[in-house]
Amino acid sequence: MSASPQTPGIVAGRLSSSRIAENFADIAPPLTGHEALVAADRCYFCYDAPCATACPTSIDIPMFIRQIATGTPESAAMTIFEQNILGGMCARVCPTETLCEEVCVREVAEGKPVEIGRLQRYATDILMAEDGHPFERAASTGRRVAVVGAGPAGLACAHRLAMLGHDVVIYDARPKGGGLNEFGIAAYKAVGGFAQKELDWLLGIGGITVEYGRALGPDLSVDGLKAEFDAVFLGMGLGGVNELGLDGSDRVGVRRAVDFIAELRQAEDLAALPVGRRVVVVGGGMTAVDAAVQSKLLGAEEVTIAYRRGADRLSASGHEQEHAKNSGVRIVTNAVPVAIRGNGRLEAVTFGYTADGPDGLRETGDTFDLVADQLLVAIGQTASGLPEGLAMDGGKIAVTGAGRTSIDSVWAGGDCAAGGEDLTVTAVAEGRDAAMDIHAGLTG
């Protein structure tokens, strides 16, 4: 695929710099102090509640909302980061709408939940915005932990080892840690830099050295690291990406949907990034909208997104769906790539159309094209640089209880590892129940 599409479809400077600001401005201001109280007053304060039970990181949702209707955000705060040290950026890009929220009594009730993500922002926001770190280190254990990924599950393990007394080094491929956060979400769901703001936050607690530039497999080993240090954490994500396996992959104007993203989260100016006037994406997740939404607002004149099954089956969620059909996107379904046209570069997508039957997926024999200039590949991606000899499940890393792994001394969590959701508040509550663990193994 081509790393950096140019072609006469592929432009920037397609909307002022002023319009692209607008466009990526935050998705979900942060609330004032008076519309935080309002909205906490609006929970019920449940003793059994549904909210916290669905919570991967099981924070005291009813506790945090008391404390902020109490006029204590900074101990609201201090509720989150006790279960969860990057409360700041779930409070962001949770799919609140399909956890807490979804189950809170107010929305079962009248259809609209207390506004729990915002909240939890609020409460988060305050904090981070003192001077220090909340937590203090216990006293050292003379341990050494190696983590593999500054992402989620990395800094996650890395915060909680740390304030646990053990020292630990993170590694990290990357020229700057926050994983996902920094280079796989939307822009307005993140905005004024704060992955890496969050990121030097929680590294104020000490005790935590991060190197980057070092990838597992051609920098580093598994029985090198276990050689030198006491334990070692893998989290390092998802490294390799699902092609399409097309004749054609290769035009001008076909792309990996990561790739697109990540361009676009470290670009300093966003007018001067190009994109297509027709813009298709493959897939039906969350890199797949966030992949076209930002395309349109970057002033993609079309922009469609097809996914080979039925729209039931569509991993991004309902809210993101609509949030991608509001900013002008097109979803098609059932439909799936057959052909990549063009003469050197991409100049339209034929598609078979599916049907998903007692057999399975197949095609229908009927195909349609979409003229296209850019292609933009989102249909997942795999684990890569593992070592041999680690026992998988499903092309993820296989654990048991706490992150486990097949290895003696060797832990893993986040998207790398078998089980749960590909979401940060999952890998964030993987992170750190695996360091819970490594700790009780180091200190008996």
Contents of the next structure:
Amino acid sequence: MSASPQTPGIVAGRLSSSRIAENFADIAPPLTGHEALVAADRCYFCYDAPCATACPTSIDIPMFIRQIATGTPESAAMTIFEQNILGGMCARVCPTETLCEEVCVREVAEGKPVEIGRLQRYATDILMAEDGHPFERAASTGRRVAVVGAGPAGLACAHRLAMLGHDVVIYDARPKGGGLNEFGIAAYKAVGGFAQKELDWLLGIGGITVEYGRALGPDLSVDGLKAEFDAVFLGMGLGGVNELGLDGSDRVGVRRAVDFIAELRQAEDLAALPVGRRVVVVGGGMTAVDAAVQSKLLGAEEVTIAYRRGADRLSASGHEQEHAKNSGVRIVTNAVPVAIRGNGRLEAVTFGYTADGPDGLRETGDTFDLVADQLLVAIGQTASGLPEGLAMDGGKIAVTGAGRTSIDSVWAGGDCAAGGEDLTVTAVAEGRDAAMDIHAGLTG
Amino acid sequence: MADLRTDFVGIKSPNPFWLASAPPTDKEYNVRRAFEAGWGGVVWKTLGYDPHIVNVNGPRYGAIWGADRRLLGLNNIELITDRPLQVNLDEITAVKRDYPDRAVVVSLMVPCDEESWKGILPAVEATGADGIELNFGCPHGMSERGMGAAVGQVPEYIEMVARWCKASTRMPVIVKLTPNITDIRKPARAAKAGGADAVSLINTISSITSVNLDTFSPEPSIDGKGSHGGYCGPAVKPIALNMVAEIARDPETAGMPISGIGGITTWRDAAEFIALGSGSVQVCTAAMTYGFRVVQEMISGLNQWMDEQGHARLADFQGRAVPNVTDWQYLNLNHVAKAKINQDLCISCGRCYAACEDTSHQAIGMSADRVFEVIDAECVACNLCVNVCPVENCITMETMPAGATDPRTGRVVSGEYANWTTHPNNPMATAAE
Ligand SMILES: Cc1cc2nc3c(=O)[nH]c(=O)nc-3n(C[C@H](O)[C@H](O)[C@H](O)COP(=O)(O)OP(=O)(O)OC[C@H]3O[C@@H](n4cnc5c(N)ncnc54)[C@H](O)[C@@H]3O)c2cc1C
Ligand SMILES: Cc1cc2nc3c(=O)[nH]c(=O)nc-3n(C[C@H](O)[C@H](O)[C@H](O)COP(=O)(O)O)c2cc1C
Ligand code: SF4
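Counterpart to the form predicted on its own, namely the form predicted in complex with its partner chain:
All chains and molecules follow, beginning with the one already shown.
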């Protein structure tokens, strides 16, 4: 291919296929057996361990690490899966530096935590490579539950319900399951089609039917589901995005970052995926970082993240910011886009400088331009397409207890429900806990 | 899931993991929490007559550590329980009532006369406890008063006390042996002769863990002085396994139930004790180092291994290693092996080279670019390189097949078994039949 990072416009094939393959290889390759033993040996088996408390799914981390250390990684994996059936994906995508590993006593003592995420991956990989599914279903209860959304929240909920003997039907609007595991997570975090493999493995419990291309809204209604099922769980994630609200947002080259990422995740051949020469990403979270880094890895010459507040307010963790910088992404803070320039096609973005003041963020009046042929907007996702009649809280479904909504027999969890961080592991915890609550209601 | 249920001389427990008589079992609060964590049974901290003994009011423990300050050996100068007898008996009664499925054994140590031993048994029986363990092991303090190891070192006393107890109680009697003795078979035989139902071993080993070079006091130091504390923890496991095996294969005591104790820290340690004949295992230091939850790894690990091996219950492998413990003279001298270094796993530290070159048989070659390879013509298969290598399974012992020529001796490896008793160099050799 003739394109290079310097080729103007949005084009494919800026890098050779082999470079692309290198760039998108597993970012944290699996530990070897020797590495795992050395890493496991460092765990102190702390009492009431801070790591386990920091894990939203409360995995018994010291126990699973001890099980690795004593040569039983399969038992270690069971310790993980009993709490978090998506422990394989979480081992790959959890921001451990702000969860378990942040509070590891060895992080405090030496600045080097036990490598909990990688050890979790070591154990779960071993058990998942075995034939069959490690859990058995309880005797059938004859109860049926509908789950809307086959993302982490819906899958965790469905698996737990199936294990307890209920029959589950999952409805997902998309043609494929996994939610953002399949369409959102950075490609180098879950290589080798792991999201689909994990989904198939999870469904191995039995008792779960998935219907793809079935959306709540046009196709299905909560009332209809309530009539047909004993309980309903909503795990629909965040279908909408915040828009910039500037003129010119329809120019060629302006796009939602999540759409760009979803296309990237589904691309058969990444070398055939077009990317700009100069890419500007607006936002300050995980989505912004992932869009920027992956643009760079596809061969963009210059990638800039522009965030409207100060560096201390970036929601991307220090580790992710470091990762972006190491990948060659520039991060500009205190800059808010004020105009999209170009004639039909994006040519530049004008930013206004901002300052945090007593009355909130204000523009200083000074501006600058960033030349760009691609602008990716990552300023937050919002709930959309939620059923009528649900009490809301800050734009998300209001819940009490383990995901109970304002409608009887309807639970919600994951990104679409209020409370908790928007993380895979939080979605898993909320789905699982809602399942336990549903179960208690159905059998109590 | 394998069946871990245990029946040890009629004492039943849901798994073979018991807490040994020691601080973890010296009060109701501890034992309840231990049972909640999953322990199958406890041997209550040793009881004695009132007035109860006292402990030192300074440090009781000393220790040695491995890399990363991992606790490898613990020593202590603690005595038996320092609480009134009735307090302990009441607590034992309450715990046994609430946990009928768990093993509750009561450890005892009283002066070495018939009246003392017979006198305490009815009160213990009244607690509902499942059995008693006679503590003839404590190597410090109590032995100065003619109890503990002072009794355990005299087989005649062991036999006598065991007989008194058997005659006076319906409860099974377990004799806990001290390792501070030359030949462990003697006290075990004495226990059997006295009618004891089982032995448990080992108690702690007399030790001094370190000397403070500023004060010249042994550690742990009480006001500048120390004593001969009892040693336990991972470091003592090989000594304990050896003694368990000696009793298991001694024709006079073979088949006598054994509760294995000493350095058990993981499921694997426990499985090894059971393979050498133990019917239950007891743990102290691992619980004291890591807390009661450590039993959960022991249970899951033993379960997994038994499932993988197809052992449905403990009896399926209990004692399986005993016939393989033999005298040196019966080892097969025609078994020839060579060390082999896996170059993919080797990290080129050179520890194997230092060990072999400096202290063994100069059987490892080192190239200018730090590739280490075994020279088969020199290797005697001593295993030292395997043991000093930091990478598990990087260096292995490969058996030479029959018919191959050993490049060290130039001899063809025989497929026949031949031992020292028939070896030509043995002046006492008997002709092979
Ligand atoms: C780009 C990006 C990167 C991320 N990276 C990380 C990361 O590295 N680590 C991390 O922990 N988290 C990360 N997250 C967040 C994480 O992916 C989410 O928190 C998590 O996926 C939420 O799970 P969920 O099940 O609530 O929703 P989703 O994963 O969004 O799943 C919702 C599912 O519901 C379906 N659905 C939606 N509407 C309907 C409807 N009306 N009818 C039927 N089905 C419907 C969707 O098709 C989807 O399958 C990232 C998010 C994004 C966007
Ligand atoms: C602090 C301490 C106190 C002990 N007290 C007793 C006791 O009262 N009675 C007894 O029979 N053994 C006692 N022991 C010995 C233990 O029961 C056990 O035999 C020994 O520690 C070996 O097991 P381990 O390596 O698992 O610790 C004690 C051990 C320790 C560490
Ligand atoms: S463990 Fe420490 S705090 Fe507790 S009694 Fe002993 S010396 Fe005191």
